[in-house]
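Given next, in structure tokens, is a single chain: the form predicted in complex with its partner chain.
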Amino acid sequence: MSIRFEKVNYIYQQATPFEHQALYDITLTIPTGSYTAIVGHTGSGKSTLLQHLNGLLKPVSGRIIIGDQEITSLTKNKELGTLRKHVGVVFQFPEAQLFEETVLKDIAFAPKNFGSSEQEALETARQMAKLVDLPEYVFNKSPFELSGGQMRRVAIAGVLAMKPEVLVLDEPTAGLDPKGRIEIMDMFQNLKIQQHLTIILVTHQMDDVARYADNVIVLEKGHLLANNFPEKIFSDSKWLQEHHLALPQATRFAKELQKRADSFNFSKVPLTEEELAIQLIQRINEVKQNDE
């Protein structure tokens, strides 16, 4: 399900003294099956843009096309029901929204709301719980007895239970320890491959952008600054610095290495330690051959 924004403007509290424009003429495309990262500082418009993806906010002008549905300022809320089934949003700290007596009941809430029978909903819940790697022994426990990482998995399973085609993630690893972070990010990667999901990730972690994303959207003060491949975005370190954006660790390390020794030049910007290692070995072998 592809997503297209055409000249989207959004203004909070329009026509009041508190009027504040959060998005300016945003035009962009998020291709079907892509892993798109949205980056930008606090106040750049990330959250506002995100809330347009499932119709929580509607553009003041311009339009958004998601699949075969068009959203403009005139779109009525009741027309958005199916959209919300197709686009699942995992908000920050989603475990705060858990409320049911058991893990399975909590996950089954959405499918039940969208018309499944109790039995069907619980079956879906069971599948989703397995999909997010929750161990079977927690299925009938209270979600509040689980660890932070597990609670977050329950909340994510609840969103997946609507069988969305697009999964929107707003800083999904905030507050988790590094191990939990890696596990959750790998889980999304597997979900994308197995379920053919389109993933949209809002994050500050440039290492995650470099490792997982194939499309990057950069926002600044409500304007679209760039929309390109990660290799392109991270190849211009001067531009990144001007906009106070960090480089992934591997890219930064490669730059430092280059500064020290001219013999290290990289034909392609390394985005992860694995890419960096492969390029380093190529260099080492070249130097070796020249010497012989």
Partner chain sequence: MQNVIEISDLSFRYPQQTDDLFAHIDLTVGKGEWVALIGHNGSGKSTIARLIDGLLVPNKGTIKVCGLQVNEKNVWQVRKKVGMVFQNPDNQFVGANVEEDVAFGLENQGIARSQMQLRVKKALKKVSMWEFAKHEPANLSGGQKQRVALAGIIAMKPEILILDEATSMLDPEGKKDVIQIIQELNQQENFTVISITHDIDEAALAGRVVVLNDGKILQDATPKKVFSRGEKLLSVGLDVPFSEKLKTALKKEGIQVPENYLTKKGMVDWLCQYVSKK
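Everything numeric here is computed off the predicted structure, so don't read it as measured data. Rigid core: the largest C-alpha set superposing within 1.5 Å between the two forms. Residue numbers count along the first chain shown, from 1. What changes on going to the form predicted on its own:
Form predicted on its own, following the form predicted in complex with its partner chain:
Excluded here are partners and other molecules; the one chain stands alone.
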């Protein structure tokens, strides 16, 4: 399911003394099946753009085309039901939205709400619980008895139970320790492959952008600054610094190494630890061969 923004503007509290424009003429395309990261400094418009993806907000002007559906300022809320089934959103701290008495009932809530019978909804819930690696012994427990990481998986399974084609992730690893963050992000990567999802990730974690995304959208004060491959975005450290964006750790290490050893050049800017390690090993082997 492709997504297209065409000259989208959004203004909070329009025609009041508190009017604030959050998006300015945003035009971009998110291809079907892509893993797109949306980055930018606080106040850049990331969350506002995200809320347009399933109609929580509608453009003041311009239009958004998601699959076969067009969203404009005139679109009625009752016309957005199908869209909200196809575009699932995992907000920050999604476990805060859990409310049912058991894990399975919580996951089953969305499909029941969209017309599935209780039996069908519970079967879907079981499938989604297994998909996010929840063990069967927690299925009939209260979600509030689980660990923080497991609670988050329950909430994510509840979004997946709608069987969306697009999964929108708003800082999905907020509050998790490094191990938990890696586990959750690897889970999303596996889900993308298994379920053929289009994933849109809003994050401040540049290491996650480098490792998982194949497309990066950069916003600043409501304007679109860039929409390009991660390799292109992270190749210009000066540009990133000017726009208050960080480099992935591996890329930062590589650039520092180049500064200290003028003769050391990377054939390709490494974005991940694995890419960095491969090129360092290649360089060490080259030096050994030259010394022999």
